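The chain below stands alone and is given as C-alpha cells, in the form predicted alone.
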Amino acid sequence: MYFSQLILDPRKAVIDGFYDAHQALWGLFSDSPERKRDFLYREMDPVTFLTVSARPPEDATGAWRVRSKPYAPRLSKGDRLYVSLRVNAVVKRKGADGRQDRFDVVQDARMRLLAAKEPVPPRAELAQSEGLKWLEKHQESWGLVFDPKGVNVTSYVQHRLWRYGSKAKVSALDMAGFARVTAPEAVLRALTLGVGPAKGFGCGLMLARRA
C-alpha cells in the first residue's frame, strides 16, 4: 500500500465542487475503463488531498505535485492512537416505500425527533451525539475503543449531486479522537480498506497517529 500527498497546481487546473474533486482524483489511478477503485482519498483543502492506495498515484497532466511512500503501519495491541476519519455515517432503515434504505445518522435522528414532536437540537449537537453513537457501534470491528469524552464531531456537510441522471446525496461526518488498539490486524484493514458504507467521494478513509 502507498501514502500520498497529492496537491494541485491552481494555475494548471482547478477543481470545482465535491464531484469535480472525485473525478480528479480517479485520473490519478484509473489506468484503464475496466480499473476497480483501489484507493481511499482525503480532501484536506481545495488543492491538498491524502491518499491510501494500492498502487501509486500517476499524474499524466502535469497538474500535480505528488509525493508517495509505502504504507505499513505496524501496530500493537494497547498502542494508543489519535484517530481521524471522514465517514458517511447511516444506518438502514425501511423508507416510506417499504424498501430498505440508507438514512444518515444526523438526518435520520432528526426525523424521528420531528415525527414524535420533541424539540430538535441543533445539527452540530446531533451529529456529535449521533457521530459517537454511530462511531461506538463501529469501533469493534475496526480493533479500536476510542475515549468516548476524547471524540469530537467537527463537521456535518451534506453534498448533493447528480448521479446516473437523477439526484443523489452523500453526508459525511468529520470525527477525531483518541483510542487504543485491541486487534491490530483489524486496525490495518481499516487503515487500508477503509471504513464506513462509502468509500468514493472523499468518505471512509482513517487516519492515524500514535498519541
Second form
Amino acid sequence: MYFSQLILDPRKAVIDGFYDAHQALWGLFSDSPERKRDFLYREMDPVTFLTVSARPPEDATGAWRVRSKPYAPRLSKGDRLYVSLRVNAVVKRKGADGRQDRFDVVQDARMRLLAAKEPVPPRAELAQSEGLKWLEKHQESWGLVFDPKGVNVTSYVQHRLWRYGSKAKVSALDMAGFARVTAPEAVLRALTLGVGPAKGFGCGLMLARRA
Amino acid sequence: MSRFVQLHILTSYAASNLNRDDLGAPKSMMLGNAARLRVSSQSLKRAWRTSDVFQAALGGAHLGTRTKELGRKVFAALVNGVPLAAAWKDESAAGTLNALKETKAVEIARAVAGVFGKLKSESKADKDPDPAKKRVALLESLEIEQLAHLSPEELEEAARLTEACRASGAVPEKDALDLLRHRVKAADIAMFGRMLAASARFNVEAAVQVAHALTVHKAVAEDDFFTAVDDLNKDDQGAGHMGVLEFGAGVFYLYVCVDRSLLAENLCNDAALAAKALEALVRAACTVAPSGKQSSFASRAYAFYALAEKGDAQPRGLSLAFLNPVEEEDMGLEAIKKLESTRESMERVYGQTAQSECFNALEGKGTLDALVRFAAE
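Take the protein just shown as the form predicted alone and give its structure as the form predicted together with the partner chain.
Time for the whole complex; same chain goes first.
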C-alpha cells in the first residue's frame, strides 16, 4: 500500500481547466473511467489531501505536488496509537417506508430527544457523546480500544460534494483520540480499507501515529 | 494614580479543548501567517465572573445577577404574598403578606422589569383551558427578552418598589421607576460593562478590556500523519511524540487592559471597592481557566508568567512578540524571553518607562501576591 500527501497547485489547476480538487484527486488514481475506487482520502485543507491507496498516485497534469511512501504498518498487541478519523457515523434502521435507511447519529439522537420532548443539547455536545458511542460500538472490529477520556469529537459538518455531476450531502464527524492495539491484523485492515460509509466522499480514512 | 493597568499573561494548558466554536472544534485564528488556537474573551470573562475567586473577593454584595426573570419574580412575590427575595429563591413560595390580584400584579411586574429590557409580548394563552399551561404562558410573558445584568442595589431597589406597590396597589410611575437604577456598585458590571437595550443611558462602559488569548506557537497541522508513517512502518521503538497538541494544548498569551479611572467612576468612586475588584481580576486572570470540556480534560492551569504594567500612556498589547510563532523546544522560557525583549524595544522606541512587576513560575521568581498588590495600589 501507499500513503501519500497530495497538494494541488491551484494556479496550474485553473490553467489546466479543472476547478474542483476532489474531481482532480480521482484523476490521480483512475487509469480508466470504469476503474472502481481503490483509495481512501482525507481532505486536510482545500488543496491538501492524504491518501492510502493500492497503487501509487500518478499525476499526468503536473498540477499536484505528490509525496508518496510505502505504507506497511508493523503493529503489535499493546501498541498505543493516536488516531484521527473523519467518519460518516450512521445507524442503519428501517425508515417509515419499510426500507433500510442510514441515519446520521447526531441527527438521530436529536430526533429521538425531540420526539420524547426532552431537552436537546447543542449539536457539538451530541456530537461528542454520540460520536464516542459510535466509536465504542465499532472499535472492536478495528482491533482497537480507545481511551474514552482521551477521545475528542472536534467537528460535525455537513459536507456538500460533487460527484458524477450530482450534489451529495454527507455529514461527517471529525474525531481523534488515543487507542491501544488489541488485534494488529484488524487494525491493519481498518488502516488500509477504511471504516464506515461514504469513503468515496472523503470519509473513513483512519490516520494513525504512534503515541 | 496611573490610569491604565495592563496585564500580559502566559499560561500553558495541557490537553484541553477550552473554547470551542459552534462545531465543537477548538477556536483558531491566523497570526503572522500561522494558525493559532484561540480562547475567546467572552469565554474568559464568563469563567472569571463565575469563579470562586470572584465570589470570595466580591461576594454577593458586589456581583451582579444576570437574569431574564425579574418580571416573573416580582409577579410571584405580589400574588403569593412573599417578599421579592423569597420569590427569587422559590417562585411558588406562599406567604402572609397582602396578595394582589393577578391582573394588577402583571401590570406592576411588567412596569418594573420593563426598565431593564424589552419584555416578551403579552400572554396570548389567556383562553387556554388548561390552567397550568395558562400559568406557564403568563410567567413566560413576563420575562425580559435578553439577559439583563442587575446590580445588587438594583435588585434591592426593585424589592423596595415591589413592597411599595403592594401597599398602594398602584402601578409605579416613571419617577419611581427611574429610582431603580442609580448607584450601581456591582464590580463585574463595572469591569465588563453592560448593555440595556431598553434604556441606553443606563448602559455601563466596560473598564476592563480583554483580548482573545492566542497560542504563542503554531497550532499543530494534522498532515503530520504523513511524517508519522515512518514510525508506523517500523516496530514500535518507544513513543514518538505524544500528539496531545491536537486537543488544543498550548502556551497562550493573554492581554488585559484596565482603565482604572473608568473603573472607579463605574463604582461611584469607591476606591476601596475598585482596588478589590482589580485584585480579584488579576487573581482570576492568573488562576482561572475557561471551563470547556473540563470533565474530559481537567485542563486547569495557573499562569506561569504574568507581567503587570502601570502608566498613563496609551495602552498597547504585546502580541507583536509572537508574530513569528515560537518554535523552540523550550516554549515557556522562549515565550517569556520574546515578550520581555519586545517590551524593552517598544519602550526604547516610544521613550516610555512604565512601572512594572512580574512573576515567573518557571524560575520561581516573584509572587502572585506582589503582582496583585502592585496592580491594585
